[in-house]
Structures are given as structure tokens and as C-alpha cells.
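There is one chain below, alone, in C-alpha cells, taken in the form predicted on its own.
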Amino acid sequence: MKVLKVPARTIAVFVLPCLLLYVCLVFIPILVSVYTGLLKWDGLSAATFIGLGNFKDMFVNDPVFWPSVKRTLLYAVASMVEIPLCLLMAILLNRYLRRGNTLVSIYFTPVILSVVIIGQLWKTVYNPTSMGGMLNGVLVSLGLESWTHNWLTEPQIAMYALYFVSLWQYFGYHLLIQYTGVQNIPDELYEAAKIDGADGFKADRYITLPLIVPIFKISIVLAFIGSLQAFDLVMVMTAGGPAHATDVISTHMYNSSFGSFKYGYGSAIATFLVVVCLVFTGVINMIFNRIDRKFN
């Protein structure tokens, strides 16, 4: 069998546009931001060098700082809580539908749905009573009104409704995803696994999850890193109140740079953002790595 073998130079040639494009919209606005982050700047008057004076502010005197990077966190680890009921949900439909792909594809709908259209949604449905709340009209009609609440005020609560709208979100794309790896392993694995004596579950645990560990990785660092960026549903929803009980990282940024107009803070907490991104999606891989060799 004959191998194409194309030079070194003809390859760098196709890759360099790419390369060049993804350094210009990824790599230098990340160092331009770490730059600005060193700076005392408004965005309208001349900056100010400060060396690590917003980072010194950020990590010390910033009192909605380290709330709203524990929220973060926590936001980032309740996301991946759905990612085992999806895998089930898939290994099931996989095996007891013949059209499954219908279901998941219904599932997947509120993917492509506009976010601001979600947070709408879902704003009418945390609704008081008093404003035709769908929520607390359901409790109150089943007789429990000292259930309901004003979901998206009462400081102590309204994050945990935040956590809700976004896990049922993204339920049907990592279910697609799940899905798909799921078909894509042979059907001859699970025959020969019958012959010798396992079927259901105990094929499952012998052939399904090795094999769809590297599928399971994907859905895991797209649910932490993404909800670690989380912004657009917050501030749809809550804009990171009331009183900052639902400001994430993101908002808190946003918030500082657009509201306070202190462009060098808000630098700095996305430059830290960044840095919390990459430490994590290192400590994903290598947890993963480990993973794939206990089972190779």
C-alpha cells in the first residue's frame, strides 16, 4: 500500500491562513487583555500603569469577587451532574429504540434556541403568583403554597434556578453527543459479548464504557469550561442580582468593565478567567489520560 507523503512545506502552506487567523482572534486579544490588566484605565482618559494593583484589588479588597467565583465553580460542577443521566439515556434509547434519533433531535431543541428567548421562557415560568407565575400557579394548585417563592429574587435561591434552566438547556446536546458515541461502537463487540455470557448492563460495563470514555471526555470539558464562561443566560435572567447573589465571574467582569468603567479591573478578572480556564481543562485531560490507561 502506497503512502501519500506530502512535504513539510506544502502542509505549512494549508496551515498557516488557519494558524494566523486563530493567533489573531485567540492568542493576541489574550495578551492585549493581560496588558490592559495591568493598567489603571476608564477607556476614555489615558491609562495609567499599575503593575498587579487590579490583581492586588481583585484578590483582596473585592468583596463580590471570590462569591462570584465560588458560584462559578459550583455552576461549572452542576452542569456535568446530567452528563451520566445522558450516557443512561443513551445507552437505553440505543438499545430499545429503533428511531431514536427522533427523540434526541426533540431533545436537542432547546439547543438552538436563542438564549434570550430561554431566559424569557423561563423568567415567565419563575414568575410570582401575582404575575401568572407558571411554577408557583402549579404548587399553589396542588395545594402546597408554602412552596413557592419568588424564584429569581430571594437571594439564597435564585442561583439554584439559574443551575436549572441551564441543565435543562444543554440536556439534549450532551445527550446527542452520548447518543453518537454510543452507535458508533460495533455491534459486533455486543454479539460476541452475548455469545460468551454478557448482555443488558454487564455488556455495557464491559464494552460501553471503555469505549466511550473519549466521548464522555468531550461532553465533560465543553459542560465545566463552558459554564465556567457562563454569561448570556445570567444576564438575561438576573443581570447578576439581586444584591450580586447571581453574578458569575463573567457578569462580575462585565459588570466592572461596562458599569463601573474600570476596563483595567475587568481585564484583569478575564485574564484570571482565562487562567482558571486552562488549569482546568489541563486537569480534565489528565484525569482522562489515567482513565484511558486503566482501561487500555
The other form holds:
Amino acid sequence: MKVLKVPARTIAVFVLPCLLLYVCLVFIPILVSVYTGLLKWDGLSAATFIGLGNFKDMFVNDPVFWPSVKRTLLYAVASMVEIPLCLLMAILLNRYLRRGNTLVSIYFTPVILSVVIIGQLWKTVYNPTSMGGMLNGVLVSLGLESWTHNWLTEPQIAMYALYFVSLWQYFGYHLLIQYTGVQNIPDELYEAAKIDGADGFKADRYITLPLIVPIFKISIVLAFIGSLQAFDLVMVMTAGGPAHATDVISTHMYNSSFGSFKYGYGSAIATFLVVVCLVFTGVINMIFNRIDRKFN
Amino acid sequence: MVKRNMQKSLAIGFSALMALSLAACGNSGNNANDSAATNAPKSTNSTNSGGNAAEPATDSGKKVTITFQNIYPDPATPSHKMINELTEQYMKDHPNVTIELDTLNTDQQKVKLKTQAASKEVPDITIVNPAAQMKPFVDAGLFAPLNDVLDQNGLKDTYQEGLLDYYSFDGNVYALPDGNNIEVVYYNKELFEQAGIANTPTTFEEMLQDVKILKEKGITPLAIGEKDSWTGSFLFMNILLRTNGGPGFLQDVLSGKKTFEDPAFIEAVDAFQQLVQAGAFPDGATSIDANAGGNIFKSGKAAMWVIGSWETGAIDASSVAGKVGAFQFPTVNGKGNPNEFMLAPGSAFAISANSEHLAETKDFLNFFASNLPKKQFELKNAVGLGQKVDGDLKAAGYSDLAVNIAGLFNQVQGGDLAFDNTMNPATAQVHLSSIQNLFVQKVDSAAVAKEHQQAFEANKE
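And the form predicted together with its partner chain, for comparison with the form predicted on its own?
Let's see the whole complex now, leading with the same chain.
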């Protein structure tokens, strides 16, 4: 701060509006919802304070809760597994194409489409054969009738069908991030390595990977948190059905709050979600700090 | 080269991020709106408050915008035309009033209203369902009593005897119903003929038989859109009305005389599962929303549709008009009286107690409710109307189907309200997803009963 030669008071003046806004829009609502989670409340009439009753219900009595947590975490894992693929793709694009930008922009298109559109689009792809579903149509024309499914309504399959759409949509997003990261590594390093005899994948192993770690971390965190909060796609495509088979934490929270009029209970689930997000962000950061230290 | 590349990809990155954040803003919390818009374009959306500026300065009243939340999204249906024509007419007569239609699907509207209610921001006029579904809102004091609206222009006398009771609490009427309907089985005569079925089924066994015959011919036997889970529940409750040998099962559960583990309930679940196992419903029914489910029947792809008589006008306006008849839901295992129906005393228009323009809104609703019967009659949608209307259906050129349905109305000897109109919301949610589950897997019927009973006990007040 001394370097800047700006009095602390000035800094405060400039930081304050943003800080206030952040506190009002993020911290206070979170605290309110933590408090609401301690109430038995239908959202309309008077509330009664029941302490940790909602949390007890959630952890012990709710048959939907743990499966939905499992599905959410699986969602997160699936979207993190995608990132190395994006990185590989980015490296290949960077190496073999002189103008990768066009291609990257094309891959990026699904990201700018509204999730509602994506959902409706994929619903028609997944539709049963009798309703002209594209995927089943293709399978039938290939003579693979036995492979056809009601993708969105068979409880064992539906969730994976949703994962796939999500991975498809965000592939371009993470590819763009990785691609930008790869491009920002100075060419001189590769040239020097080439002289020393390191080329191709060897160069990637010793130059690209260590230098891309911070960018990689950004993608992982974004993918992880994004999928923990997954909501819109599930809502549009299955609304958590059939019979909770595709419920994730956030849709379960939504259904409890607005379907069953259990506002307090919904807030308890929301609180759980916030805690999970915070804990996992912390864990991911820790892991990457270790990796960083190892490389440097 | 490297540097330019970098700049370029950074530029892409930034513009992408901007687009993303814009998209994110547009998305948050507006899901209901978005999907409603994709499902059915709102034709009157352009008439928002911005249009007021162009109006002549001669009108003396203050400028008022009334938000009218409604559930008539499908432009092909008479109800959609009705609400648009009536609001336009009122706006023409009252240049200072703008009526903004907030048009949604039924399930979306339910959720949106609950969200709005939680923050005490109920639209000026909204739609509610009778009895138990409406009670939490009334208890929270969100709706204005409408007794004065009913007294104006003799509106009260137009409603059928007893209909307003479903919307009355402590002697006050809180909402005005848009109709009074019963659940019937619509069937496509042409498809029945194709399958060689001569008579409509009068027993559940015959119905199952017909389902199998239709299925063999490659015709979807029963249309349904079970993503909106009330549709399956409505059908299930009709079976329960039969296996229970008459109405009042849920009331008996509420008063403690019966439990959900009663044989009548288990028998109903069994019968319902027989329908599912026989392949009565379209593939992937649980991912089809209610409108799309109805369109399977209305486009002539399904042979039967078990739904409320409110669809009569819409069927007559569809491509299967003239080919459709209706019959009572059959007896199940020899039990029940076919003349007892699932009753649907409409959805109803309620006014927010906190409306900023209470007087204007009430005046509009009086106009709307008074003119609704006449307009519906004109639009050939007078079947299942909750209000008396002058005119003979046949003479006015109504279809045979409409006359057929009107005949069924005359046979009504009582019945039940839908599950979610009788039980509290938390129990109803468990019920809805429990029935939805029957569509996708075979379940032990006793376990379904037990799940219901547990949910009922856990959520009892």
C-alpha cells in the first residue's frame, strides 16, 4: 500500500461499494437461509423454531436426500474427468492447426445457448422411438434395436443421459480456457527444448503440463462448483423425475421448498449445499497448492 | 505471430465470458418464463406499460397496470382466445388500464405463485386451485375477499349452486372459478373402429382388453403427459373412487377412519399397475409434459384420454374434432358407480390482498367473470362452465361431443376432489412422485400404500 502512496481511507472508499453489494447480495442471504433452515416454516404462515430438526430429518429420515447427494457428486466427478480431455484436445489443436480459433469458437457455441434450448433440443434427441427420438432412430437404422432405450424415463439410465448433455455443453467452455492457457506458453520454451532434444509429447510433459496447472485449476473449480449447483438442465429435461430418479441436491431443495411447502427444510438443504461447495473448494485448492509446490 | 494469436484468443475468451455472464443473468430465476415462452408464444405480450404513452391524453383515470397470471398458454385453445379477447375489450373500454398477461403452464404457474407468495408479491390476479391447495394462501392472508365483487351486477347468482363453497373460507369467497368439470374418458371413434372395438368399455377388465388390442395394432391406447405428475394422479384417483365403492376415501383418511393401507387403496394401485404393464401409456410418458401429452390424443395418435371435461372445447378445435366421443370411467373389479366422477370445480381467479390497485382490479375481475360465460359459449367452450348461460348447445351448433359431455354432467351423482385438493401439499408431493414411479417400474402395491401412510403421518398438522 505504501508503494501506491494512497491513504487507507481512499482505498476504503473505493472498496466499500463493492464490498457492501457483495455482503448484501451474497453473505446476508446465506446467513438468512441458514437461519431459515432452523425453522419449520411453509413460506406463508408463522414459523416455529425447531433447532436442528430439519438437518436430522435430512440426514436420517429423507429417502431422497442421500441418493440426490450421490448423483450430484457423480455429476461433479464426471465434469472434472472431462477437463483432461479438454486439455489434450487443446494441446492437439495448438500443435496441428495454424488457426485453431475458428474451431474453438465452434466448439464454444453450445455454451452461449440457453440451457432451456439445450434441454428441449436434447429431449427430442432422447425421445422414445415412437415419438421420433433421433438417437433411437439412428440406433434402429444401424440395426441396433436392442440398444434403444427410453433415455430420460428409465430410472437407471436417465441420470447418465443428463450428465452427457451437460458434458457436451461445457466441453467447448473448458476447451477454450485450456486452449488460451496453452497458447500463452511462450514459443521460446518449446524452441529451446527442441534444441535440447525434447519434442512432441515429451515437451508437453515437461513444459506444457507444469505451466498449465493454474489454468487447469480454474477449470476444475468451475466445473466442480458448476455441477454441484446443476439445476436448470435437470429441471427442463426431467424435473427430477421419474420419481426422484434424477433429483440432484438443488432440485430436491426446490421441490421441497415450492412443491411441498417446506421452506425451512429447503433452506436446510441449501445450507448443506453451501457447506459442501465451500469444503470442496478448499480441498481442491489445497491439492493444487501441493501440485504447484511439487513443480516449482 | 504468437502475440497476435494471444490477443485474439484473449479477445475470444473475454467476449465468451461476457456472453456467458449475460446468458447467466437472463437465466437466473426465469426458468418458468423461459420454458413457457418456448412452449407457447404469448400473443399479447406486446401490450406492456410502455404502450401507454401513445394513448390520448383525454382519459381522466390514473394509469394502472394489472398483472393477470393465468394458465391458458396454448393459442389453439378457446380459453386462450377467451382471456385475450376479454382483456383486450376491457382495455379498449378503459384506456387508462393496461392488463399484462403472465401466461404459464399449470405446474409452472403453481410454482411461480408459491415463490411469489413467499416474498408477498402475489400478482394482482392469479389462479388457484380449490380447497386444500388454496388454504395455505388464504391462511396467510394473501387474498382479498371477493364478496363485494360477487354482489356487483348480480354476479353471484350466475354461479352454480354450491360451486363457490370450494373457494370459501370462514364465510368469505376468495376466488371465482373458471369452470366446473368432471373427469371423463375421451376416445377416438376412428381408432376404435380401426382396432375393431365396437363398444366402449364399461368394466376395467374390458378396458384392459381394449388396451391390449389397441397396442397390438400399434396405436397408443391412453394419452398422458406424466412429467406434470398431476395427470397420472387424476387418473389413479378415479380408479380409487371405484375400488373404494364410492367417494370419501381421502376424507376418511383425514378423519382417521381409514389408512392408506386400506385394501381399497392397494387394489387401486394394483389396477393402475395393470394398466401400465399392459402398455396403456405412451413410451417415456414421464418426460412428456401435460400439454404435449394431450396433443398425442388431439393429433389422433392415441385412442383414449382420461382427463377433465375442460378439454372438450380444445378437442373440438383440434384435428380430431368430430371423431371423438366420451364415456364414464368404468367400474373396477365390479366396484363403484360409473355415475360418480372425479370432480374438478375449476381453477379460480383470486385477487392479491396487497394489490396496489385493488379497486380497479376488482372492477376488471367483475367484468371478466360476468362476461366469461358468454364468451366461452361463443367460442364453443361452454361445456363444464361453472356459471349459468343462456342458450341451447345443440341449437348453437355445438359438436356431438359437447352434447355428449353435457349429458354426462346430468348423470353426476357425486364424487371426489383430486388428491392435491384434499391433502396438504407435502403429502400430495409424495403421492405425486409415488404414482409417477409406477409408470417406470413395477412396485409392490403394499409398499406404495405404506409410503403414502408414512408421508401422511409425517406431515399431519
